[in-house]
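There is one chain below, alone, in structure tokens, taken in the form predicted on its own.
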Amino acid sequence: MTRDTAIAASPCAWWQRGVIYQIYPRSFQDSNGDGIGDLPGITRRLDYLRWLGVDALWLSPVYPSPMADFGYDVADYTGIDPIFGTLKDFDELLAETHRRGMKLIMDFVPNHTSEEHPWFRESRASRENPRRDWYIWRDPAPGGGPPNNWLSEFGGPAWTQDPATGQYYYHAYLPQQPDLNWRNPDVHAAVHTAMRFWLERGVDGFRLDTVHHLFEDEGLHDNPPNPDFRDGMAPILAYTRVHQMDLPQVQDVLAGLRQLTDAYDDRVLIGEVYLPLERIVTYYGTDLQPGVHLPFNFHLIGAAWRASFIADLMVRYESLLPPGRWPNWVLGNHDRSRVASRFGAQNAALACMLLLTLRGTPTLYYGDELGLTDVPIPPAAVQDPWELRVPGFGYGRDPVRTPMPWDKTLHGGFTDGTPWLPLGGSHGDVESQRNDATSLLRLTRDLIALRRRNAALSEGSYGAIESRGDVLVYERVAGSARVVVLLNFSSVTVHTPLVQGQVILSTAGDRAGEHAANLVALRPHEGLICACT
């Protein structure tokens, strides 16, 4: 199987011109009837992903884990949890992914381990243990209690006291996820060894979890009160966490991980960074000290669904990018509400066209190509520890992690057993949408194919970016190739100026080849891509 020859000859790296597809392994495809997705299940569905046209698969964690946070509490960085299969299954998945011309990116969690990891078991054994300093231990405050006022992302104090030694250990997330001490060079060496294990197996890169949390203030200063905090807001917002994350020392760690990754040909390093744009772009590093190739830009996820807001976001992001660095966009993931629920089902196609025509690398979350919506989870079925620890604030992530519906059979073809989370929604399954030329799935495939064969969309720069009332208009240009994207964010038909051109693709799938000149009519929530002369 080969890729488009024009793109194959491009000077851009695969992770610049390609589309990344995130898989939540528990929910993609079950192969053994236990109701939980696994690696053989993903292998079984690779032909679908090849048909869709994505370039790389990103797997959420599949390492051995007690599953306190569904794999983001890692007990062994160099193994596979039996729930998902074996190392042999992983090797087969990797080989079959490569055979189809796609790449495989692993999730890696450098900030913390599971409390069940052998490193932490040794660390908590005694204050004199050689691995004590691999984690962050502190004595109680002078009057007793936690060392300071830091709070956990998942609710409650970020410190848990260990009865055996009397000291507290720090955890930015769950108590079952103690933070590694990145001021210890032995931690650097151990994590590098673990990453090298997978690089030697042939993985094509890593998505690094929560890298902005790698360092905390060594002096343990209290975080200042948040002046904007009000009753009814989530408890963690009571303080401004200036001493708890995004410290300068993070850049040194990322530089080391980048150097390790760059020792292998054609690999990519992606960082999860939930910060303002001004801070996100610092995670690219500098020419002398490169950071990650792509610090994830999540700002579309929380964007106001207005043409003017998106246009301003595009312009501001471009203005902040360091010279020579490559942009990226994320519209959905395993932690945030589904696109179709966030912006409305009527905007799902428009959002898809936006994501796949912006400059930079797009990441597509599994199921968003079908327009999946958040699935209501009955209280008794809730599994997400965030929702269980901080109920009532909408933090539950179960609704966006439900199984992929493949067909109309029982449990959507996902499993022969009882699915770990319920399926839901009236969006349609892969089989039915694949056979419907007007479906969101077919539009997604058409957009990915258009990106691949059109250099202006895959690699080009921006021309004009503007909002005309409720219509967002931007140009993509590469050499003589020029396309204009027009997105109508309103619920009424809008006529907007356009220089002479031809419609390449419409979100409705019915206007290709139509001549466009002077004024073009955009139907409610419609997007058009036009080749202009």
Given for the second form:
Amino acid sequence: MTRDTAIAASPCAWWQRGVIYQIYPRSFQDSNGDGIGDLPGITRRLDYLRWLGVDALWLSPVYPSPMADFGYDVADYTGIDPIFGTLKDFDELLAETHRRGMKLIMDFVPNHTSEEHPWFRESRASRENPRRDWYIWRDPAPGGGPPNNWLSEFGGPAWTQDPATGQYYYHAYLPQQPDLNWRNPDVHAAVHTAMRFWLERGVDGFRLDTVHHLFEDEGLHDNPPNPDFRDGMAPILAYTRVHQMDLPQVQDVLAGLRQLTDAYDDRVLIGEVYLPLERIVTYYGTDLQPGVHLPFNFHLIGAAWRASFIADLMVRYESLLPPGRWPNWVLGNHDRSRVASRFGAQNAALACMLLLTLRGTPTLYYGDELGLTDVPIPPAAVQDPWELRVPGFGYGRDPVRTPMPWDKTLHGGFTDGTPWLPLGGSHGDVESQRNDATSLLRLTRDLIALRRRNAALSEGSYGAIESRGDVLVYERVAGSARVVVLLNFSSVTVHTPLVQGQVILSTAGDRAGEHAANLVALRPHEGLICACT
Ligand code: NOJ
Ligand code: CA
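Having looked at the form predicted on its own, could you now put up the form predicted together with 1-deoxynojirimycin (NOJ)?
Let us now look at the entire complex, which starts with that chain.
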């Protein structure tokens, strides 16, 4: 059976069975020597992604942008920034992705625009401008100063005063990223039109940026002080931001975006939601008012690297999922420390096996298949506005956005010019790992292939989930197919019971076919997938 017919034969949608791969376009492949990755560069590397076996590519934003937040400040929702190429380049990337049986998911940023977006330029021009109400404008507080105590994610007040009218505008992130006013129906219509533009072009869905921020309290109540705040903690933690995010009105907006997307065949909506699990699951919406198909579950990123912690997390997430909703897991992204740095390089293979055997759609961050580590960036070379505005708390994201090392040539084959961020780290490059049967890259590929052909892994339910000391053990079951995953989180060999099974895959790549019964030996940081009867 070919790869595409295997997917077609499944009752699950592609975004349920498939593996999503996040590309940070600035850092994937440069094609014109300016040191910044671009769309033709990604097209050039599609055969690699096809070889790896991923099903869908999600591109961080490639829209025209002044790049104050590296593309998350969008100045035109229906164009491509010249740094990344042209619309023609985009169409070619889309066609070539589809030709290889893969899907393409766009990032979309509905919460805010760039200050250079024509909508905001008009909005700020005068109080009477027809687009004034497209953003959130308020008078200064009675004694002067910002309207209330709300803070920006990226440091400082969430309000900036505009000299033209003396009023303040609200921005959950940078002052260069003014928040749209989703209480205005014209904003809905304009954003829907922009999303339709891409759906008509054939994109397979959207990853919606920071949807929990879409609404703020209309009465502008001050946030209450955080009782757990202590000296030395990041200033943003001084308040509990109850009035600034996760308001019920978000659900109506998501339902509207879902309706729009559902008018097209087979598309997916993913929501970025940084909230506790019990809040994340509300972003699926209800049967009457569906929200996104997949609210990103980031809780693996923040997890303690312990078998018992992960087992509890899996059980808790499953118990919170609304009936019929599909789970998902994210191991790394462009905002958080890389998995090999977070959990240690010795755990990278184990983490990869975990991600690709959990129930639900996995999202893999580019470079994590090589075990890339965070690359230290000297203070003078920092580019990330978050680190520049709030230094010293480990918020900097440059270290996790460094160029993909493709081979051993200068700059790893990423660019002929000077890379916008340095390459670094001690892991191998794509070419060398491809030729090494024991590499993380080859393991990742084997895991993806196994997941694809094994219904218990791609679609199955869980059997038992348990932690036995440092070993995490769980079963995946579909019909008569039963698979047991055993992951040793410790740095010593551990023996753990297994009734009867045959090893399908080890993180070390060397035990396939081994018969396992009674007690299985797991080497330090080793994971095993066993077929069981
Ligand atoms: C979340 C994105 O993942 C992050 O990179 C960005 O800076 C903020 N949203 C603001 O758009
Ligand atoms: Ca380039």
